[in-house]
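Here we start with a single chain on its own, the form predicted alone, put down as structure tokens.
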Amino acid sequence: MFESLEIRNFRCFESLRIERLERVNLIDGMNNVGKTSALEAIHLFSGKFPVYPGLRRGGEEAHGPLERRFEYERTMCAALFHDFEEASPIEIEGRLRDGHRFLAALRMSSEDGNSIDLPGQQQSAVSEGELKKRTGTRSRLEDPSGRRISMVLELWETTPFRSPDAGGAFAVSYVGAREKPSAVLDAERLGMLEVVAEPYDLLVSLRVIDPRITRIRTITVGQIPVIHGDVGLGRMLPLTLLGEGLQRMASLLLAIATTAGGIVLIDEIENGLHHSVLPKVWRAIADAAKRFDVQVFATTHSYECIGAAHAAFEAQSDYDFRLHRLESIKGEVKAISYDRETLGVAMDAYMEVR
């Protein structure tokens, strides 16, 4: 698990360091302070290019002529860099508890031919020395006239390499705040759990949301596999028709259970969940994260969600939870971490921690 993370030159972060990380980490703060951006930065450890900002955040995908799509994607790529500073690479550096280090570096590069003008971009500050490049991938943007640029994502790591595969530093799953849950993906993940030697009983956790549910099955209708649930209505129905909370809970836990040894990112974790069930939701997340050795990073706007998480982890044998509040101080975003004691004092005194 990561002990600390540093994000450099990404969106609103010139340099942000988050320390004293635990197995489950909740990030809060005011609007537009960078909570979702922090998750998107960590996602680069998957070895995949970031989803363009407009898509994951509820915008529209670019359509129409290729030239228009090029301009749209060019703008979105430039917006990934802090203050549009494309001359410096984006860097996300993580340090594990044993001192092993990882770096994801994203840079914009012009290509031969009719390339567009780009500033001469610096190489990563750690390209030589302790960290060695493990892999690099390139995504090209090009329009009909031949204008082209590339986004280059490189993964660096302390030697000897510890990464599980060539695709990324870690297995990473992202559960968005505004993205419609994928019923097909959830069904696929449930199927993955059903074939492992030690199956995970998802049904027990779903009863936190609806105690009536007695069984779940993956049923294919019109060649589309969808998880169905039985809540005593005489026939099984898709989870999508049994309430947003039930579907949200299933998506969260299935993401954790099928990302063993990796990282799960959850934006606005309380979405679709009633405040009265949040303590039980957090207990289910704590159990799944520990069982599958997953490190969780989630964001919230909800004071009730923070209180529920604190109460849930206080009831556990291990308080492996940390709240990280992002604040803009003199124009620079800083992370303030709350451990068990300081968060408890703050909650008891009704201090502002969101």
Contents of the next structure:
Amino acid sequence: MFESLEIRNFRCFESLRIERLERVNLIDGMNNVGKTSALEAIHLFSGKFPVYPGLRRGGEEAHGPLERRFEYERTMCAALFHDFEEASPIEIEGRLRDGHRFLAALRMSSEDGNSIDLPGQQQSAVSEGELKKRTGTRSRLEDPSGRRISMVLELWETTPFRSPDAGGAFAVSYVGAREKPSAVLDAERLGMLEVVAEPYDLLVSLRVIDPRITRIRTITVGQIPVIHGDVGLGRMLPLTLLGEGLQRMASLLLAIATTAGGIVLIDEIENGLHHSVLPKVWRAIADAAKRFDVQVFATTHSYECIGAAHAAFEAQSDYDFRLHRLESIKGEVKAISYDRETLGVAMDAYMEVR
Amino acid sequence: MLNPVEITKRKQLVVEGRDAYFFFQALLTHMGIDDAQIQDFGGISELGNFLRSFSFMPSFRREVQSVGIARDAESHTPSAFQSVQTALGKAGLPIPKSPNVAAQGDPRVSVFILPDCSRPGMLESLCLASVESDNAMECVEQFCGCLERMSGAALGNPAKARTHAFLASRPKPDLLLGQAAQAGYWPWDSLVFEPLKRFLRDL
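Condition change, the form predicted alone to the form predicted together with its partner chain:
Complete assembly follows, chain above in first position.
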């Protein structure tokens, strides 16, 4: 698990350091301070490319002639860089408690060259504890006139390597804020658990949202696998028809259960969930994250959500939760982390005020 | 525990109790300082939780550029200052190394230990020092001395007892320390208030 992260030259972050990370991390802050951008940066550790526009909600692709789409994509790629500073790479560095480091670097590369090494670094002759490149991936878009956008995503790690896969990437799952969960993806994830006979009981957690639900099954409808639930209406219905809360809960937990040893990113975690169920939702997330050894990064706008998370983890044997607030201070975004005691006092004060 | 009130000004003065609140309100008005907001943290045992709650307010880091904390020394100034340092540390705020010397950071933090950052005592001690030459104080000393002789024991809190006795001699005899400040019963031009005024000007 990461103990700290540092994001450099990405979107609104010139340099953002988030420290004292725990297994479950909740990021709050004012609108447009960069909460979702922080999740996007962490997603770079997946090594998957392109990062944008696939993650952004409303990340609509431009339609129309390729020339216009090229300009759109060009602008979207340039906007990834802080102050549009394309000459410097975007970097996110994650550090484990023992100092072992991982680095994901995203850059605009030269049109015809290979990926460029970080200054001062060589591919070979790297001492133990120094960063060494694991993989590099290039993505190009070219328009009929020959103009090109070329982006390179590289993953680096200090030696000796410890990352989960041979390429240095982490398993990363993303659950967005507003887009409808993918019924197919959820069904696939449930199937992945069933294939390995994983005894994780999703149903117990779904009953937090709707106590009527007695069973769930994946049923193929029109060649599309969809998770159905039985709430005592005489027939099973797709979770999509049983309410946003149920579907949201299933998506969250299935993402965690199928990203073992990796990272799950959840934007606006409270969406679709009534405030009264949030404490139980957080307990389910805490249990699943621990069971599957997942590090969770979630964002929120809601004080109820923060209070519910704090209360849920207070009831656990390990309080492995931290709130990180992003604040714009003198034009620079900084992360301020709040410990258990501070949250306890603040939440008591907040509830009195309410 | 008292909760912090909504932040409206970039300078925050955190004080101990309602008397101190009204006292500092009157002093700031006298000094023409209108860009500082006063927060009452209640009793000294609540300072730590108050600062945690205060620093957690969404507008705190964005809006507040300076925090000044004033508390009584009680019997030992260094211990009183150390307790404030501990409370600041737990709230994740900058920690000054000495009283009345600001710790730079976001926000800047300074601490004043009443009465004067060096002697034991409290806000009452400071106010009494400002009226030392008032004719009523001779009567106050005689009165308190008489009480101690009659009871055979020292007064429970000599500074508070003397303060109440002094205020009993004023035109409105039933005011508390803070109310007395609002009524103009403490001579603001007294030199004993200079260190405190400097602290407030430097906020």
